[in-house]
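Quick heads-up: it's one chain on its own, the form predicted on its own, in structure tokens.
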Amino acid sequence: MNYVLPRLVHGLVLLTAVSVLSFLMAELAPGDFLADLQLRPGVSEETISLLRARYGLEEPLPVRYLHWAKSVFRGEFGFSMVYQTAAGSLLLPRARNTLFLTVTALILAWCTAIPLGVWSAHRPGGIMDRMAAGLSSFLLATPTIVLGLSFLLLAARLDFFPTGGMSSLDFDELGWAARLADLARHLVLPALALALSSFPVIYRHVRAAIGEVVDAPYLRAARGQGVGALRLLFGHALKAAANPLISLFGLSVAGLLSGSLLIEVIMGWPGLGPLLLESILARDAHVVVGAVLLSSVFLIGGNLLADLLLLWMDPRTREVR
């Protein structure tokens, strides 16, 4: 509990830092829904201010954080101006759906690149090596964007993959295996895409990490009492170079969150992107900072659990303050 709870205390603390200033970004930004309306030639100054006396942007900034503050306790997470509802209906699903397009291409990205990294490790310069190696350069070297569109282009072309959306029309219609089959068509090409921008990292990690300790003397001995190439690999290798690891999947999380906004709006995901990219566009000050403090949030619970997997892993950090 000692190492666990000051972490919970400073993602609260973080969560509130972050909301403050989302809010006062939001709020201060030239401009709003409202003046926006101004400009339409059939509203009067008098329906300007009273849409602002009845949404409460005349009250001072404080007031209003506050009143929003209230809110995001009861999920509303205030009020959407363009869409005339509470914000957290829109924002809540789009969250469940971004959360699980990242799970699916986190799983992805590390049930892949910690083999191949392990093995490369093994067999330094071998066939699976160079391979490994040339398929982690060229994405490393490949902007999302483009791999989102060439997934798009791909979905496109074939007839097989959707080119947006996640699920069909007739989705309700089908019976759970087909909505499963159905959901999967959906997922897969951005899920793919999304996984394979942060498989360089991750592999070159794997490697990294593992080629610091497959000689150490004591796999050495192992090695030489007879113990198999795979249980040495992932039974002993893997468990000694988990830390530096572990303290990556947190980091992982977070580049995983950015990509995904970005692939979301290029392939049409339902999730957080492309809500808030319209939402920016359109001023919709409620909804922008709702996007904006659940991403936090998933960010900051994906380090929480890479701290508990670490306190998992390795019981010395309990000796941690």
Contents of the next structure:
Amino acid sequence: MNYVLPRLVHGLVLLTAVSVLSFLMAELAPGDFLADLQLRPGVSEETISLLRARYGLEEPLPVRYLHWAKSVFRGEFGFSMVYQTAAGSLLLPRARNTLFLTVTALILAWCTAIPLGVWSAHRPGGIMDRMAAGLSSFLLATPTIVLGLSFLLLAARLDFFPTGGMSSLDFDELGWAARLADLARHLVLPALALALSSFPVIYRHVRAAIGEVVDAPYLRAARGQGVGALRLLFGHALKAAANPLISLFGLSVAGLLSGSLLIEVIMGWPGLGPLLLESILARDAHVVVGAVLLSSVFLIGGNLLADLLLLWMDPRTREVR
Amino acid sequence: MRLCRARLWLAVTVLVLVHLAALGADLIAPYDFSAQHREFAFAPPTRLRFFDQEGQWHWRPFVQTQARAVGAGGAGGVAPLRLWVKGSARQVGPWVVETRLFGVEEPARLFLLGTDGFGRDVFSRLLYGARISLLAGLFAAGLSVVLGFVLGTAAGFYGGRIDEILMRFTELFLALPWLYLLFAVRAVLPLELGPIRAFVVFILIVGGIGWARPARLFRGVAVAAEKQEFVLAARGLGATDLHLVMRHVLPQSLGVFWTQFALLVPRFILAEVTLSFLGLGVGEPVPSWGNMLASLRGLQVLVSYGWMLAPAAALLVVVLCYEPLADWLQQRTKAGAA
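Alternative state: the form predicted in complex with its partner chain, after the form predicted on its own:
Complete assembly follows, chain above in first position.
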């Protein structure tokens, strides 16, 4: 517990700082929802000032921040002017969808990158290595927009996968098995696109990390004693090379979240991305701040998870605090 | 290693050609970026032909005048592709350009990559859009690397309170997913901006948030540099801080400088494309690769008019060419450090 607590505190402090920063940015923005409303011919000056008073926009900035922070703890995340409801009721289901998509993509990316990376490092210059290297440098250069558009095109051409959304219209009437299948069918392409966008970085790091240890004397000794190739690579080499990879795990969350913002918008996945874009265009300040804050919660959470994993995996990190 | 060399040269050549084409857009683009040929909405790419209807081979490629244009009073038939044709006057700085590198005579039209929904030539727009997108990437990367150098070196060189504050700031920036951060900052600024202001605003935003990562690297270099004996000696001889930084820290930072630059340029080109694609960047009618792709968000356009994907292909090529460049710079820096 001694080494977990400081990290937790650090994460929380960082999160508070992010919330202050993003709240400030949203508040300092010129023009807001009410200023846009004022442009409508039927809305008088008095109505606007009444609304301003009602939403507490006349109060000083720190007070507004505290009000907002309190409502975050209640799970309301402030108030959406556009939808006239607590921002949390918009944000949280979307955040769940984003989490669902990114975690699927994360698992997909790591589960393909690790075996491929390990195998490439085991046989450097072999056919698998060269193929995977070519693929990864091509994917590394493929912008997420291009990836998203090509998968959308694929969906439209194949006719089997849906071209947007997360569930079919008749979702509520389906049995649980059919629901699961429906969800999976909607999930496949966005998750694949997202996984492919983060695959090359992970693959390269796995290959480099394993490549560094694969010729180490203790591994040669193990091989000499007759330990099989699979056990040698995945049991011994991977474990020895795990440290930088676990750190990378935390970092890969950041890349995935950025990627998922775009993929969601392009492929119509109802996550935080489309909501963020929509609320920026509608000047729905609290929803924007909430979306940014939630993305940072995921990112910091991912890094924290990586830190904890590292502590658990590697006893040395526990000593140096 | 030989193969890598070849790839590097190929990449550099392509990059130079692409940038030259973008700079020379006024000379190369057959049409203005906002010229609308309303009767040719979503026209497919014009085919350059070498064989006429009798199967006769012509050394000079020609295009078929499209049926829709024939009714407009043209004789119909064919129009040969000509070099150095006269077009509408364009103001380029102090000069007026009237010649085009190539073109066909009216009523024939030359849409090398087809047209968009307003009948605007995609090829011409691609060239003009390259100016916006590529320059935005270059300027933004330049700004963030320079800012990163100044702030990172200051942090590493002086240490103490400055170091602490600056590094906390970078941590804050890195605690947000990069696109979310970009969007949040973009949301602060007015949504509707003229093209030139949007361009400047983009550079300032990206430069203003992109310095965090390079700054951390520059800080590391500065911390290491300060401890070296010749730096200590120079300091002992009474060198000023500015002199120490310019004479001793800067040369050691150059490797990081160029590597970061080459890494950031494609990233920021993509950032510009992303923002414009989502309607938060440079707006119509001025083309950027991003807002050219925006119409593809409609599924029908994406499925039916494949040539509209041209900016995506161009983007892929540019980013693909920056990769070996960054790799090479990185390797060189490592070799220099070892």
